[in-house]
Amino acid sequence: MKIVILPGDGIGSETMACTVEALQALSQRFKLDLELQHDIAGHASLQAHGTTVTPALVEKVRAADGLMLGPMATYEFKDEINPSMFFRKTLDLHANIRPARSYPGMEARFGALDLVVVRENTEGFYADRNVESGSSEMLITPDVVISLRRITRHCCERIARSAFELAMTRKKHVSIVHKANVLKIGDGMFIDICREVGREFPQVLVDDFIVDAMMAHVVRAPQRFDVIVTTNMFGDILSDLTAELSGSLGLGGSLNAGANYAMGQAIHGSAPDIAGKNIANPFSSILSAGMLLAWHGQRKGLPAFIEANAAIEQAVATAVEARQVTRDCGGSLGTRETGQAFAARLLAG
């Protein structure tokens, strides 16, 4: 398997170094024959090449079996390409899969949870992926901005199908999150299509929640949820909340998946305030890499890659319980030391 490695900005170089170490350990233990192809995007690419994503990088990613993208400082970009958005849109990575679970050894202040947010990734309120010619935000006057949201049957159908197929491998429960009481046409269509697809999966329990009420429900009783399917912006916000409910944003893995390509990506940002301090949690990036391996294994019928992801998940749980983690998870190790201990645990089995 060929994986393009892009460390990103801020803490990305630190967390991605730990991810590479973990991937190398897995490749050795499970005989995966991983080929890691290192390159740059974001600010490093802008300085070196005058653009955040080069055409050569795009071709390299298309020729590979997967992409690991580090956090990008996209807020600082003005007219430059946002690499995260660019790869999601260019590779048509329509499903953003974000699991969240509680871990023994960490206080579950709001109760145990094991759920997955399935977030539509290619349209919605995100202005950079709605209009072919550019942004769907318009400055009407110096004091008036209009932002457009696109919702299509095609995107609703495929994200719903991703959610129900995933639910069939779990607890067979899908919760649709929306704002149809206000966004009656767009979110009304989203609910209708999700329920329409759901009828193909009669074994799956289906319910729905208004997004603001859902924030209260998932905090009050997170254990009642299994697979949550929602539109782009709602999923972005909700998945950060559920990751934090697990104990730390640094414990949230994420996979951006399409029909032919996939990209592992930590759910957190570049965190420039802690960059270079050796305190960032690398597990979000490492868990995302495991999800990428599992996606490849499922597509190609390669059980060793699925087993490698299971090994990552188990090793994270063991590390958290043993406190061999960074401070946000109750440990005292630095980023580098956490990564080294984790790779050693993977090799030891």
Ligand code: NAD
Second form
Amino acid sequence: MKIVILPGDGIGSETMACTVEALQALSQRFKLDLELQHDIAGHASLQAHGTTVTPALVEKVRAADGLMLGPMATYEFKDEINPSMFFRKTLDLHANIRPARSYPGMEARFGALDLVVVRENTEGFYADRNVESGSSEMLITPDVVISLRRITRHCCERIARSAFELAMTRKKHVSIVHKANVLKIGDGMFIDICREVGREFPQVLVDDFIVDAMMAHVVRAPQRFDVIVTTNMFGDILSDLTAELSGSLGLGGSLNAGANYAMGQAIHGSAPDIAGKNIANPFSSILSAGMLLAWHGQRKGLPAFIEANAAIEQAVATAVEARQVTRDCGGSLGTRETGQAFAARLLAG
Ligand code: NAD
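I have the form predicted alone already, so could you send the form predicted together with nicotinamide-adenine-dinucleotide (NAD)?
Okay, now the whole complex, with that chain kicking things off.
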């Protein structure tokens, strides 16, 4: 499996170094024959090549079997391409899968949980990706801005299908999160289509929640949720909350998956407040890499890749329980030391 590795901005170089170490250990243990192709995107690429994503990089990613993208300091971009948006849109990575679970030995903030947020990833309220060209955010006068949200039957259908298919492998429960009391047409259509797709999965229990109330429900009783399907921005916000409920944003794995490509990318951003301090938690990135391996294994019928992901999940749980982790999870190790201990654990089996 060829994986392009792009460390990204801020804490990205620190967390991606640990991810590479983990992938190398897994490749050795499970005989995955991983070929890691190192390149740059974002601010490093802007400095070196004058653009955040070069055409040569796009070709390289298209020719590979998967991509690991580090966090991007997107807030600092002006007219530059945001690589995170770019790959989601260009590779049509319609489903952003974001699991959150509690870990033995570490108190989850509001009770145990084991859920997955399935977030639509290609349209919604994201002005930089919901139009074919340009932006759907407009400055009408110096004092008036209009930002548009796009919802399509096609994207609703495919994200709903991703959610129901996932639920069939889990506790068979899908919760639809929306704002149909206000966005009556767009989110009305989203609910209708989710329920329509749901009828193909009669074993799956379906319910729905208005997004603002959902923030209370998921904090009050996170254990009642299994798969949560929602539109792009609601999913972005909700999944940071569920990751933090599981213990830390640094524990949130995330896969951006489409029909032909997938990209692992930690749930968090570039965390400028802790960048360069050797304190960032690398597990969000490592768990994302595991999800990428599992995606590849499922598509190609290669059980070793699925086992490698299970080994990552198990080793994260063991590391968290043993406090061999960064301080956001109650440990005292640095990023580097957490990564080294983790790779050694993976190799030991
Ligand atoms: P952030 O996710 O980078 O950080 C939020 C908080 O969580 C900070 O206190 C940070 O220190 C902490 N944190 C994040 N990752 C952590 C980790 N691995 N271990 C321990 N603590 C961690 O959000 P932000 O500060 O609002 O955004 C910073 C930049 O990242 C902005 O430019 C934003 O646009 C960008 N961003 C990018 C992505 C992406 O590339 N996918 C996602 C979110 C934000």
